[in-house]
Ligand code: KDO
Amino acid sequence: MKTELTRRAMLASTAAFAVSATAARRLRAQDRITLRMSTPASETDQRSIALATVFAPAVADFATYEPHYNASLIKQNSELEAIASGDLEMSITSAQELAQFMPEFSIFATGYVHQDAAHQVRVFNDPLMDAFKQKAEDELGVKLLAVMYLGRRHVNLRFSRAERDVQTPADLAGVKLRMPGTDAWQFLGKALGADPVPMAFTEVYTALQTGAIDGQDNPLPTDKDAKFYEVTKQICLTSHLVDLNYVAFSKAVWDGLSADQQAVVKKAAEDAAESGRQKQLKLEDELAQFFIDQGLDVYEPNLKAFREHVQAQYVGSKFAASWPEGVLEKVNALGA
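Would you give me the structure of the chain only, in the form predicted in complex with this ligand?
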C-alpha cells in the first residue's frame, strides 16, 4: 500500500509537469507528431492490426503512428508510467494496470462482472465512467479514448483432461497458473482456486514449455496467436473474465492538438476498437475447433460453481472496498 501511494504521488507530479510543458509549446498547424505505441501484444494480435490499419491511416495527416510490439519498447505494466513521464504517447492498457494507481479500476478487472463485448462498450460510454476517466487524466496524464475487446479468458493447462479434469475451482488446487504481474490479476488467479504465478506475457510460452508453470489464462485468439496450443493440452472454458483494454493516449500530447485533431484521434481510436472487436468476436466463435484439431481437450466446466466461487472471493475484499458506492449496481444494470 505504501509503495502504491508513493508511486501514485510520483506519477501525479510527473503528469502535471508533462501537461504544462506541452501546453507551453502547443502544436503549430504544420507540426507533425509521432505517436509511439508500446504493447506486449504481437503484430498479428487483432488490437494491433486494428490500430495499424484503422487508427494509423485516420490520423496520418498530422501524426505518424509508430507501434512497438512484444513489449520491445516498454515492459508490460510500465506503459502508464512511460506515458506519464513523456516517454511514450500511446498504449493498450488494462483495468488491472490502471488499478495499480487507482484501485477502483479493479471493478472492471473483476471476474464475472462484464457479460460480453457490448456490455463493455455500454459501460465505457456511460456517465458512470466519467469520474474514472477524469481521474486517469488528472493523476496519470492518460486519456482513455476507447475500449478494446480482448475476449473471454479461459484456463489453459499443460495437463490433459485425463490428467486433470477441471470442473470446479477445487480442481485447480495446487495448479501453478501464470497470471500477469499485478495485484488485481493475482487476486483473480487465487479466486479461481489456483496458485497464481506473476509473469510477463512474453515469458509465458517458454515457461509452459519448460514446466515452470502449469498453465495460463487468456482468450482463445491470444492462445492461438501466441501458439500456446503447442505447449498445452487443454482449454477449460471458464470465461472467468470478459477482458478489455483501453486505448490510452498521452494527455500532454492531446492538449497540444487542435479541437479538430482531437476529434479525429478520438474517432480513429473508436473505429479501430470497433474493427478489432468484430474480428476478435468472430475468431472466438471459430477457434474451439482449431484447438480440438491441434489435439487439445476443449470443454466447459461447471460455470455456476466457478462464478459463485469467484464472486464470493471479491465480497469484502480490499478491491471491493475501493469501488465507489453504487458503481457495481450501475455496471450490472447495463448488462443484458
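Which structure goes with the form predicted alone, now that we have seen the form predicted in complex with this ligand?
Single chain only below; no partners, no other molecules.
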C-alpha cells in the first residue's frame, strides 16, 4: 500500500510539473502540434478506425494525429504514466487502469453499473463524473475527453434453452461458468449466481466441448472469433458488463491549446467515440442473428432481476469500499 501511495504521489507531482511547465510556455495559435496516440489495439480495431477517420481530420488544421498501434510506442498499461511524465499526448484507457491509481474508478468496471451504450454516455456527461475527471487531471495530468463503447459481455452455455432457461441468477445455480482468473472476475461470476471456474482463454473451447465447464462469458465478437458457437447451444444476453474505454488526453497539452482548439479536440473525440459506438452496436445486432442462424437460442433474461441481485452482492464488499457514497445510486438513476 505504501509503495502504491508513493507511486501515486510521484505521478501527481510529475503531472503538476508538466502542466505548469506547459502553461508557462503556452502554445501560440500558429504552432502546430503532434498528438501521438499509443494504444495496444490494432490498426483494424474499431476504436483505432474511429480515431483515425473521425478525430484526425477534425483536428488537422492545428494538429497532426500520429497513432502507434499494438503497444509499439508505449508498453500496455504504462500509457497513463507516460502522459503524466509528458512523454505522450494521447491514449485510450480503461476504468480498470485508472483504478490502479484512483481506486474509486473501479465502480465503472463493475457488473451492471452501466446498462447499455447510451447509459455510458449519460453517466460520462453527468455532473457525478466531475470529481472523477478532476482527480484524473490533478493526480495524473490526464484529461478524459469521451467514453468509447467496447461492447457487452453475455453468458454463453452448452445447454439448450429447453434444458436451462436462464431468466434470473437463481437459474445459473450449479453452472460451471468460466471467468477470467482474477478475484474481481471470480466475484462477478458468483454474483451472477454461477459457480465460476478460473481458466485460461485458450482452454475454453475444449473445456466446453468435453463438459469440463458449462459455459463462458464474452462479448459476441469474441464468441464468433473463438467459434464457441460450435460447442454451445445458447447465448443469454445478460449484458452483465458493458465495457468501455476513455479517450485520455494530456492535460499539459490541453492547457497549451486555445479555447477554440480545445473545443475542436473535445468534439472530435466525442464524434469519434460516437462513430465507433454505432458501428459496434450494429455489429452486435448482426452477430446475434448470426448465432441464431447457427442454431443457437439467443434471448434476453430478466435484466432487472440480474442487476438488482449483482449490485446487492457488491454493496458492502471489499470491491465497493472505495466507491464514493451515493454514486452508485446516481448512476442507476441515469439508467431509469
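Residue numbers count along the first chain shown, from 1. The term rigid core refers to the maximal set of C-alpha atoms that superpose within 1.5 Å between the two forms. In this text the structure is predicted, and so the values were computed from the model without any measurement.
With the core superposed, A191 shows a C-alpha displacement of at least 2 Å between the two forms.
Relative to the superposed rigid core, S91 undergoes a CA displacement smaller than 2 Å between the two forms. Taking 2 Å as the criterion, P67 does not count as shifted between the two forms: its C-alpha moves by less than this amount when the rigid core is aligned.
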